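To begin, one chain is listed below as structure tokens, in the form predicted alone.
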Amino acid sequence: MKRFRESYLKKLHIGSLTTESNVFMAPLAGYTGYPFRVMCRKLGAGLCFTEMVSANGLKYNDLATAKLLYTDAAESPKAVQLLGCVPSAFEYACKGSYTADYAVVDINMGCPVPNIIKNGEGCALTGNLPLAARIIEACKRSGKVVTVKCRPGMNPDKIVITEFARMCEDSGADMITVHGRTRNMMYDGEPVYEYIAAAKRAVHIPVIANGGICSEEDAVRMMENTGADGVMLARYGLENPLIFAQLTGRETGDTKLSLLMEQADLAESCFDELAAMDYIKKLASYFMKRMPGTKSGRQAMYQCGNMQGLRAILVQAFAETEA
């Protein structure tokens, strides 16, 4: 099998920014907060995006929304994903103090969730190219690097990826990420390589391939079949962040347990104990997927009420499976 790092790994030029690798971590609600992003960068990810942040929430100074943007000097480059459908709100969010530390703004034009679609946000914007163009232009006025994450269309009868990709480039986008599933597919089924390849053929800016990457073999196959400039991992990045080190050749010596302990330290440094425990429990649950013999550890973890006890449970659970 081809090795990704030998055949496809490279630095990527995105507008004025150059990333250390072309292997990225997708924005995932509830997970890609500051601790997780720092971990992925350590393991070789070139960019890690915040979970999606409401542009309107930032415009109206919603504190819960602002908390999603916690960061510090340990994270660089910083990339935020914004969600919405009002160009002026995007411009305000991009120029405002909340995103001042973020060099990259990604626009969510791919979320398939019904409530998002009803609001005319996310993937709904693939059906409104003039509005999508105005949003990109509004973000570009901030002077930041602007990227777009999208799907090829709402369903197989409404594939718009070629014209959509060209619109993104013409409006000033510096990169696009294409999830190879239509909106009606949600997160299931095989991604369609041709949709991503069509976007790559249509533009000169970098195109990142996303969807269904759960191994190095998947990543290599994605690159071979799409001609993309890089890959973006999503749910499998939660399940096994060590995939970033595998794809990029980063030598870390880490195990899932050592990563969890580091994540616990980071979470406690920037969240209160309840929020830190909630995050570590969710992350550990993903880490335990497909790992035999973790049922009792998972049950004990969810019953635990303090961070010290949680650490002890995780050490026991993972020491037994990773030995």
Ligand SMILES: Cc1cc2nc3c(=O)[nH]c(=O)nc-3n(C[C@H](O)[C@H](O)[C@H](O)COP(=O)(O)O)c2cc1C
Given for the second form:
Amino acid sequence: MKRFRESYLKKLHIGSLTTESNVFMAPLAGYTGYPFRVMCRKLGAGLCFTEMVSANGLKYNDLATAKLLYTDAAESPKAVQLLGCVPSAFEYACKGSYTADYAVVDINMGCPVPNIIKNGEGCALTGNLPLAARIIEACKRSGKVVTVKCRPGMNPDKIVITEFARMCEDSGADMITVHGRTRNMMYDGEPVYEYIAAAKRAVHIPVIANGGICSEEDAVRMMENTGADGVMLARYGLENPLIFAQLTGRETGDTKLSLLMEQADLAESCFDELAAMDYIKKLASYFMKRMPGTKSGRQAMYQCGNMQGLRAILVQAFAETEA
Ligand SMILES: Cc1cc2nc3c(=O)[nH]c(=O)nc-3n(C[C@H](O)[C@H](O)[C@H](O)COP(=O)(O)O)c2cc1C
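For comparison with the form predicted alone, provide the form predicted in complex with the ligand.
Time for the whole complex; same chain goes first.
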């Protein structure tokens, strides 16, 4: 098998930023908080994005929204993803204090969720190129590196990826990530390589390929078939973050269990106990996916009400499978 690190691994120039690798971790609502991002960076991911954060929420000083932006010195570079459809709200969010630490702003133009689409946000912006352009220009006025994450269009009859990618570049975007599924596919089915390849042919800025990468083989196939400049992992990055070390050739003695214990420490240091437990349970549950013999561990985990007990349950569940 072709190795990603031998054939495709490289640093990437994105505007004024150079990333250590071209393997990125996607924004994932409910998961890609500070602890998770720090772990992926340690394992070789070149960029890791916050979950989508409402530009309007920041404009109106919504505290729950601002909390999603927690970060610390251990994270570098920092990349935030914003969601919305009002250019002035994006400009305010990019220039304001909440995002001051973040060098990169990614604009969500791919979210398929009905409420978001109804508001004209997320993937709906692939159907409104003039507004999408004004949002990118508004973000660029902050001087930050600006990237866009999008889908090829709303459905197979509305594929706009070529003109959309050109619009992004013309409006000043420094990189685009294409999730190769149309909005009607939501998160299921095979991503279409050709949509990503079309974006790559249309622009000179880096194009990152996303969707359905669950192994090194998938990552290699994605690069081969799209000509993309890098890959972005999403759900599989949650299931097995060690994939970042595998793709980038980073030496690590880590196991899933050691990563979980480290995540528990980090989560406790920056979240309250309830939030830390909630996060560790969700993460451990992803880690256990496709791991046989973890049913009882999973049940015990969900019934557990304190961090110390949770740690003990995880040690037992993973020690058995990782022995
Ligand atoms: C639970 C969950 C949360 C997500 N949250 C976001 C988000 O906040 N912003 C975003 O751009 N995409 C979000 N996505 C989409 C992913 O970033 C990614 O594009 C998608 O899962 C396809 O990649 P995959 O097939 O490798 O998982 C989310 C997906 C899932 C499953």
